[in-house]
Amino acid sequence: MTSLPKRSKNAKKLGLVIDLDTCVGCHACVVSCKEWNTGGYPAPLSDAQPYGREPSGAFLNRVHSYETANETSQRTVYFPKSCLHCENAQCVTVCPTGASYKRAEDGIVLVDEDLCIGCGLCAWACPYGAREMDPVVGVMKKCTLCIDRIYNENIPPAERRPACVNACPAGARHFGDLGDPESSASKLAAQRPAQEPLGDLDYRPTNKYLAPRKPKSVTSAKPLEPVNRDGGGGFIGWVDAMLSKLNPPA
């Protein structure tokens, strides 16, 4: 099996924060990272079948949608999933052949597509249902939060970042050392606060979501006047009376 590194209490901890409350569930994200992951690190993210009647492949990032109700309000809440680069990152622990690894420098989670035997432990260790077998290489495949683009130097520095939260239209998504309190990552999910999906499982994901606010109350419209059909009321009121002819009253 494999084992954790021992990192400080300070040690750098790159991820994502996500606001739910933002996100539109258009997509973007999912479109994006499988763009750039079909020819990106570590190996070309492939696809089975993809002009076929039953397409089928692996996504790193997912999208799904959920609608929540209450008496006063409801709302489709959108709930964007991928890999939360756990510090105790089970799906690291059972890996038999060490391909699941965590990154001491960074935080990050990888599989070395090399060592894995597609035995799937890992995806039974995961919680969140973030890695996928890919169907045509048969080894697992999980988000890498690009770590091709955010340590690529001929990269602009300011598109040194996931794919996702380049392309995120709504800006939902943001990137960042959450091991570093003072980063803009850290301070935004301070403010909210953010959440951690199955907090009681003591898997410490870094990726932290922001909870959607809570709706504002809405004050009942006053009731609109009646028509006066004999004392005038404007336009609206002759057209009220003119209907009335066309379709008298019984």
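Since we're looking at a predicted model, the values are computed, not measured. Residue numbers count along the first chain shown, from 1. Basically, rigid core = biggest C-alpha set you can superpose within 1.5 Å across the two forms. What changes on going to the form predicted together with its partner chain:
Core-aligned CA deviation for residue 195 between the two forms: 2 Å or greater. Comparing the forms between the two forms, the C-alpha position of residue 21 differs by less than 2 angstroms, with the core used for superposition.
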Given for the second form:
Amino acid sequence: MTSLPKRSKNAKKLGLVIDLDTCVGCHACVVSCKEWNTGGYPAPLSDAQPYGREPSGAFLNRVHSYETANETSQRTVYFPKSCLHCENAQCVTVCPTGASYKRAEDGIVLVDEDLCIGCGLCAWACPYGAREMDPVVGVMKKCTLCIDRIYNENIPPAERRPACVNACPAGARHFGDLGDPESSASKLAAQRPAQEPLGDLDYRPTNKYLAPRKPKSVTSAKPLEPVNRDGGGGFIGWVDAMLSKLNPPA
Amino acid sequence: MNPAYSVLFFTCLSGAGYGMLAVLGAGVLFDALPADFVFGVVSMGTCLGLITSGLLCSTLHLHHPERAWRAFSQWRSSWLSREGVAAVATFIPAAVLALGWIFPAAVSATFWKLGALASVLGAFATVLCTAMIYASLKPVGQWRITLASIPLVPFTYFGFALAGGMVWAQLLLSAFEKPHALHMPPLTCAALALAWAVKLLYWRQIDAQTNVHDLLDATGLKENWQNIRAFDSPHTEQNYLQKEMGYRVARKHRDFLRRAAWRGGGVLPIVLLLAGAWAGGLAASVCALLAAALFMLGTLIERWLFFAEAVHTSSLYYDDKK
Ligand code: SF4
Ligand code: SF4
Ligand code: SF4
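Now show me the form predicted together with its partner chain; what you just gave was the form predicted on its own.
Now the complete complex, all chains and molecules, led by this one.
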């Protein structure tokens, strides 16, 4: 059923908390996501012409790179984007076949690939661009929150987290129950909440972003003194200084 | 949004088909159409042909058309599913309407009229569902445009369906040299004028739209930052999202195409229909044929622009200002 489930009071709301201050844009989460999901549930995450002229393929996670500025400062912000497992997920309600659904027990939004007709309407209904059509299988693909990892009793408990969270070298990605205000993910999200992306569309994403901290104003920093000459100290340094006078570096 | 041919032809053809079904149904309801065998066969054939070819085009859009039957299941939440249900359900009264025309003995007059009424309602419901598929998508600002809080997209779809239906009915009536054809042109012209008037309003409103999102809204960075730009792409080749949502060709030729659409698909057909009505005879049929062809062409351009001009919020993330 593509109507959204009624959420009972204590039901889990699993999701990610992504720290935009910590993310260094390494794309490790993108690669590990692709790696896990192309081998796992339920069909490969295909590529079209992977070694051809125009390689393209379905990915469930993409990292965007931005420069932002205000009057006093500027910085880079990397913006990893995958399905936010919205509470008011219109991608689910528009689906004509019942292939898209939101789980009542943990809020994860999934696609049943055996029901999907590949009409693409759910991707049109997702404001975040979190769904991509599989170019080979012809069904819609999206982040499953690694449903085949997080409940998987065949892997060590510490690894029962989404692949992207395990892979992140910067510790920018956190996984947890955002329905429970006492969970570490909820507490983290409460510390430095970012504005909800496209909040006025009222999709109510479960995933949270942590706002990038404002860097201190850079205008007050003094330029650094050179600490060393190329040749170091001593005789070689003296030779370098003399030669540099005769043949000044461009 | 990418104006896929399957969806263009689907909305144009079946839109005109359902419009024609409504016009024929209303004609029968008010005894305004000839209860004539040949006319019935040809007009119902044209109408159902338009509808069916449109619906078949729409299945070309699916990657798994063999599973299309599943799309009838989610009518509680999905406008696309509702559309499928309404489209198929409308075939039942349409069959009654056709039967009453072709074998008057087979259906009682009352039953025929009931079929006509249900055909009008079914056509209306189907076009409404088609329009709502688009008008309900929050990520596309243009499709949610309103005038005095009235959503415009459903009314453009009604307008074009009705005008298409009238133009085609006009064509058949004049081809069969029915006296009824003489009363039609003013009504057909009014329907044409109405459709394009709503479209011009839609264009005016989307050009003046101010509550559009930007990349700062999309990233949630508006609170602390004023400027943002992408300095690198998240992937080297175009992905599904960019091909599907990032369609930008329309910008360049927008004004020209809009003018071509409303003048060629609205003004010219009106002039032709009036000239045909004045000349009468064969000239009327030729004019009606030209008017129908021009209107369909204009609708195709209009529909192309409807998709091509629509901007999806997911394309904001790519900060593609080209
Ligand atoms: S992010 Fe998009 S795909 Fe995921 S639940 Fe929200 S609307 Fe649906
Ligand atoms: S592409 Fe598949 S999951 Fe998406 S709306 Fe269509 S049938 Fe549903
Ligand atoms: S792995 Fe972590 S640091 Fe690297 S891009 Fe993903 S979220 Fe950012």
